[in-house]
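Only one chain comes next, encoded as structure tokens, the form predicted on its own.
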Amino acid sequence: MTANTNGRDPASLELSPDDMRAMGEEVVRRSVAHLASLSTMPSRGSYDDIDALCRSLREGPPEDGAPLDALLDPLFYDCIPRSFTTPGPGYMAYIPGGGLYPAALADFIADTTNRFTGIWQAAPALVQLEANALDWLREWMQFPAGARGLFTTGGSMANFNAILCARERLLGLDIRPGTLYVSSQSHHSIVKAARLAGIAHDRVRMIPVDDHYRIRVDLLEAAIAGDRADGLRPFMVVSNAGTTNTGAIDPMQSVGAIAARERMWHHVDGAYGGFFHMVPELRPLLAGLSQADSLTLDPHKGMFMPYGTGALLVRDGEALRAVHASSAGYLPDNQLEFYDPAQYGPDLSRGYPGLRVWLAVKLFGSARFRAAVAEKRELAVWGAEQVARIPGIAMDAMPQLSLFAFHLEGPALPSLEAQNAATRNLMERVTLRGKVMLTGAQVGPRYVGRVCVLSFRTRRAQMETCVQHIGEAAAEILAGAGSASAARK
């Protein structure tokens, strides 16, 4: 079936209801079959001859349409499998997401009905559903009723908008003297976002961390005092609610107290760990999060949404409105009673990201999301306890949330360089077994292996496989290193 079914009218892009139904059913059939086979797929697809494949895909715009099957076949058979199996149950690399199926249905509805949700007046009821979803985030994070937010494409854009709010509120037009403080373990997107917001790299202070990879509060205070003495204007500090490298949680209460005393903006990057706060029993782990001036969240992580679903909450909603509110002669007058996306974010024309969250929460209910998030921490704690017992494994970070880090060491690995190489080898060997994908991270001079449990499809069986494969691969590497060391002697 080609997309142009009306040969008598070459200018028409319309499809008949039967054609649309048949095309939709074919896409759904293939997509559901793909999801059903995730548990049998390798955790990382083959990259053999991937350069050649990519070169073969280069082409100019086609003059004539092609049948749908001819397009779907290479997409599902050649392109999609040649990638990380990010929605799979064994994906414990980086920070997993998941991609809930109802969210895909929400995107289909949003794209086919194609209503404009950039301003309230164009689709009031639809915008209200998105406002509801943002209010649910606000409630779970225990932000006040006056807080406002927006859905973004991810944590990077949420961090960017938070820096804009802080810059406008505390620096005004004189931004050059402003200084911003992050830990050495903060996500690189914060420094990038600061640059985009006009805060040059020489005004971003990297504060060292303690033995648990948390920001050193004493060094933060010293850096602020030093900058004030030099005539600069400290205006913002960022805490981490779970770092990407080791899952570390900064002492947010202490950082927040410093920010309040110094009249600075306290932003929490909760892209990875923020959603653990929706579980009441886990809130003590994230003490101070709910008092922040702003908070980055990634529903495509802790709420298992498809990639491209980020969010920002700002305690003083008027600060977010002040930096984004605008008007134009062709737009309706702004109204103040109802949430209006264009008044709280940079976009006018936009998709409808809130429907993903709204539909999934309405279908499953909050309780199931809380249970799923809590389970991921339980699995990580169990997995870390098992991995810590494996000969040759040294734990660098036990899970505060659902991520733990470790490295390989032993008599046959006497140097840091040898341990780093062995740990990289360990990550690759486990991944090559095809059931679990792991990645590591460079943390100062040490390379650590990581296990991050945050896919809704990861259950106890996958964690048991992960522990088994780490143990077997570690034994192989240490045996080989021992033999090589003996041979050198």
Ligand SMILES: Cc1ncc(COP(=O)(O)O)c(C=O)c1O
Second form
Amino acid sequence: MTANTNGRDPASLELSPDDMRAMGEEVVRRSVAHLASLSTMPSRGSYDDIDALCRSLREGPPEDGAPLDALLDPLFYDCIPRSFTTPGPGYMAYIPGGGLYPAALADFIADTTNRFTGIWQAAPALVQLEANALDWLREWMQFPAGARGLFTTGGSMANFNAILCARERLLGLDIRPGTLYVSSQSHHSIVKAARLAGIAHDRVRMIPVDDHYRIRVDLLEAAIAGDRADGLRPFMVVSNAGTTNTGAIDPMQSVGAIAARERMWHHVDGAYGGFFHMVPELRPLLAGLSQADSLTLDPHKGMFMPYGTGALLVRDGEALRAVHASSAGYLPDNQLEFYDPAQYGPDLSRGYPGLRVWLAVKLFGSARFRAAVAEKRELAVWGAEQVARIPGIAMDAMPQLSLFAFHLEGPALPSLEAQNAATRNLMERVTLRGKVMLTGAQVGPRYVGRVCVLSFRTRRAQMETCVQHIGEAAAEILAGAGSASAARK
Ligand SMILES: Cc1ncc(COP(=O)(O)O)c(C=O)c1O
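And the form predicted together with the named molecule, for comparison with the form predicted on its own?
Let's see the whole complex now, leading with the same chain.
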């Protein structure tokens, strides 16, 4: 099968229906076989000779086409396996992404039918489906009817658009005196987004956290007061609905009250934790989230979508429109009755991200998403209880949602440096066993190990393996450290 079988018409890029079908079937066959083998794949692929492989892949644009099989072979045999097995059931590193199969089908439909969903007039009914999907997010987050949103490529771009809304509404053209407040545990994408939005680093305040890694509201208030006294204009504060390092949930109600009193914009970064709000029983954990001025969500995390699916909700939809609405002589007039993506986001031409969410939710139903999200938390709570019992493990953070953090300590690890090195080693050893992939994080002076349960494929069996492998690797490390310290005496 090649894309240029029809050598008689070199200017044509069209394929015959039979060729398209055969190519599609081949891709589906390989992709499904890949998914079916995920549970037996190492949790992190081999990186042996990876530099050499990358160098060997460098090439200029080919002059002539090649058969599809010849292109798919290296992709599926060489490139894909040499990576973190992010869609695998043992992936509990970083914040796991998803990769629901129906979302891939949605992409296939969106890309083959290739309709233009940037402006309402070009595909009104398709845009309405995307508007529905955004409205479902709004409902689950209990934002009011006047809220509007947009699908983004991820949480980083959602945070960026939130800062734009706050800046435009509260600072107008006078940007330089504006100050923005985040906790020292906030995701680095916020500082990056601030810079993109014209808020320089020297106007971003990192507020220290308490023993549970939550923003210190007393220090937040003091920082705001100090900046006002210096003639600056505090305009925005960001709370975390689940930090990346330890899963901490900031006191969003208190932060929201401070923001309201100070006439500041309260943004909640719910990229990791926002979707736990879908589950009514878990909502008390996220109290204050639904009162925020804006909320970052990452459907590619908590809704298990493929990477490239982020979302932003803005309480007063007009604030989002004020940033993005524009017109051009060559385009139809803006209309106000229906949701219109280009009026609420920075893109004109773009993909059709809403179809991923729409198709998956319509196919599975909301109840299954709620059940899956709730199960991830139950697994994390159970796993943390087990890990806490392992000799030598000290817990740094029990799961608020589905993430917990811990470190190794003991008489054989007398210094912080030794504990940090041992904890790093623990993450690596567990990962090398091939069933579970874990990563840690530097949190101030301490390196913590982490388990984050958010892959829809992670079930009880993988959590049991995770606990077992942490226990065995911890014992090996402590035994090694014990004999090394005995030898030194
Ligand atoms: C709390 C938080 N905010 C923002 C982001 C950035 O999101 P993305 O990687 O989708 O851009 C992440 C990513 O892990 C995150 O955990």
